[in-house]
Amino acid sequence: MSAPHPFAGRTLAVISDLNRQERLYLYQRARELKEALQRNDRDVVDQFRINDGDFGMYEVFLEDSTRTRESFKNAAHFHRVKFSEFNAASSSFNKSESYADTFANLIGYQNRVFVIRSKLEGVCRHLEEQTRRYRRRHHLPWPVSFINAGDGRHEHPTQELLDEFTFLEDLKWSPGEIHLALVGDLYHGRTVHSKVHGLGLFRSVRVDLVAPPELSMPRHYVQEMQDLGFAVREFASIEEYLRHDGEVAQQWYFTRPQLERMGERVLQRQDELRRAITFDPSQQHRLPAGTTFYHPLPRHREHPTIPAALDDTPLNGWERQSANGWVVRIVLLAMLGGKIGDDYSGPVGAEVAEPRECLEPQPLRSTQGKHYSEGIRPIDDGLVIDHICAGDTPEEIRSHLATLISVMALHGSGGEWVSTGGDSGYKGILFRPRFAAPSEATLRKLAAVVPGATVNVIAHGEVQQKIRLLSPDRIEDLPELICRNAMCITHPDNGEQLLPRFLRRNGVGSGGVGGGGGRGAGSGTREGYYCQYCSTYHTFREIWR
């Protein structure tokens, strides 16, 4: 029996759904196709075509698009497949039909690939999971892929693919090192958010972030890049960047400012903010030799961050970058459609960190002369949870004690309060006399609610069991969970009846932000979680309703 195809039926929801070796394979094949097209070698070109009139591909664009929509449409025509466009304006979305139900119908028509652009974030991950169940229920033999063509301000992985391909092209196909300036609206720009993990393609990465504070890269993305080993510098304007004493990058990546998303206060300063991230053509002499500018497009016709005066200069890399999108998307469709990829021999799928256990039994010591007390009376039998949110402020600890009691249903007699915890400052402690020893499932849920705490099971006046709680790698399938991002597909306001899933920043890699290192190690309460659907970062406190 032959091995399964490494790419057929895969979903690309975030850039890290394709690991480094898989992306390098894609770029090598895209290079072959581009060169064959340039020399009009039809025999080689035809090797990339799916060429199946029954192979269904759907474009579902719930937001405006030109380049992404048209390049995918033209890629579908290249492949000679059945191509359909979804009319959202007249669809049952307007009758409050769910995404899962809408796409279940379309899958039933033997459609194999869906290219989706949406305002909601995490749609492709949601549909990937729902479709897996749908196919199993109905014994459908054909695999189904979902391609994220941009979701909210989350990611735009196919743009990242064509960007990386163009960078490699300009670096003479060497993935060894890149020094890149990211310029513009780094707060809203999903194309630059995809670079947090996309740039991991290169073994050595230097990133210069050029944006005023109002448009700066979200802090958790900056931290993520640093944790991944990137050398990161930040500048408030192009002028500040050009006059600083250090080296200026040869590759600049611009994004347009999306000031309309930031309220009246920012709009009142829009001229000042635009100036900070718009390149002045008279300053070309200050750039290092060989500098190339890139832009995911569109450029604002009245306020372009790369003025049209630079179009006919050696700085212009954005036109070739845009044209590369067609070639890269042809190859991506060929891989997910099973046409090419049989010769790939590397690891398959997103890179996953080694899991760790979240329950750490502690050695028991004699408790003679020491008692956990409820008020002034010792507890003979029951439960004591100690070191809750150790090191936090008393107000933070009291607030999370209330969350702990609510989520874990720890109502009843006993007490909870904030005490000093020695060198760690303040800590919370909760006493519940006559509570039964918790099950393993309860302990694992406790680890999600109060990582870093210690659970003590008391019987006959002695500690019978002592367990230190570490942050779980995954927190899921709990009705008390909530992603705070209102644009996440899992948010209750969006009506998909979907529970979020959170992945530890130091733990198992998510599709979205993929398990890069976190701000703290071990069980510390500073560790946070990413929503697996929209990649929004949360502290462990924020994931509970």
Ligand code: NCD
Given for the second form:
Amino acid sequence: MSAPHPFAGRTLAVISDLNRQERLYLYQRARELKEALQRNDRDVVDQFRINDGDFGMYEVFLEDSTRTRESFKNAAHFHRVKFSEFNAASSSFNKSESYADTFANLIGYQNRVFVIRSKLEGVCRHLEEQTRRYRRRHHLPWPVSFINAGDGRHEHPTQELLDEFTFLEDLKWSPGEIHLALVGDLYHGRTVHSKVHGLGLFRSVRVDLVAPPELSMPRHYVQEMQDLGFAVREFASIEEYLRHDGEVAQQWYFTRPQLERMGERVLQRQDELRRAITFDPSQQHRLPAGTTFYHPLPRHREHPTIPAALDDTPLNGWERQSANGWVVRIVLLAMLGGKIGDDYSGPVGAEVAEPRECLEPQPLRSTQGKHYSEGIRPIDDGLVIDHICAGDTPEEIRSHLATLISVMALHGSGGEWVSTGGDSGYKGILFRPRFAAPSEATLRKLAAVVPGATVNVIAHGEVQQKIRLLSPDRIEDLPELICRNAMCITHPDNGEQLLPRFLRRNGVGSGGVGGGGGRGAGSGTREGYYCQYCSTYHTFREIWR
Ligand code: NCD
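Now show me the form predicted together with the named molecule, since the one above was the form predicted on its own.
Every component of the complex follows; first up is the chain already shown.
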């Protein structure tokens, strides 16, 4: 049997769903296509076409769009495939139908690629998972891809693809180094959020963030960029950036103030905030030679952050960038549609680290003399969970003991309390006499709830088994979990009946690298977690209802 096609049926929910080498392959092919289009080389151009009237592609836009929607539509026409647009305004979404049910229908009609823009975040990841089950139920032979065309404030991976392609084009196709200024609404702008993992395409990255504090990049994204080894600097305005002593970037990426996502308080100050991130043509002579401006567009017609007076200057990289969107999306569709990519020989899929084992058996020292006692009576048989939330405050420990008992159904006789635990301050202890030794599955679940704790299995008055619980890479499948982002597809208010899944920061699949960091990292309750759907960062305590 031949190897499966490396790209057919893949989903692009976030930029890191395509690893660095896969993206470099995409850019190489897009360059070939762009050049062939320029010299009108029909033979080469035709090699990119899916050219199959039964190949269904659907656009589902639940938020406004011009470039993304139209460039995908034009890319579909290029491919000569069956193209449909979903009319969300008059659909059964209005009868409270779920995303899962809505898309299950469309998949059934032999559609293979869905391009989705939504206000809710994490929709494509959710649909990818649902579709895996649907295809299994119905033995569907055709693979199905979901392409995120922008989900709320989260990511816009195809914009990131065309941005990276354009940066590369201007860097003579070298992915060696980039020095980029990100200017504008970095708080709400999903195109700049995709840059956090997207810019890892370059071996050496310097990023200057230019935004007033109200519009600044969320802290956890800044932290992630630093973890990835980027040199990051922050400035509150273009003026402050141009005035500082250091080097100014040659590549500037502007974003529009996203008024529709701002709260009332920030909106009231929009004029002042806009001034800080609007380029004044009189500042041109202060730019380094060869500077290029980019913008995902749209520009506000009355208050553009790149004034129209600059359209005819060499600063204008944004028009070519926008036109590149069509070419890059043609190539992406050709890859996900299985038309090209057979010659790709690099690693396939998102980069994931080796998972970390979360159960660490401890040597049993002679337990003579060391007996766990339940109050004044030594416990003969049962379970003792020690070092719970070690180092946290007594209130935090008490509240988490309640979560532990409810999640693990540890109701019953015995006791639990907060005690002082030597160097680490306070800790929680829980005793359950006559409780059976936990199974491995139960231990793994326990590791998710009380990472850092130690489980002691006691029989005949002796500790038979002692296991230290480490923070797992994934915490999932527990009804007590909640993602705090109200726009996340998993949030209970959005009614999709879906539980969040959390990935440990710096763990498998979180996209981050680097080594933990921070006070007590790895000790359990101080680890941070990302929601796998919307990438929102949570402290350990925040992931519990
Ligand atoms: C962006 C978007 O929708 O995120 N536009 C685009 O897709 N080219 C940027 C924006 O809306 O400001």
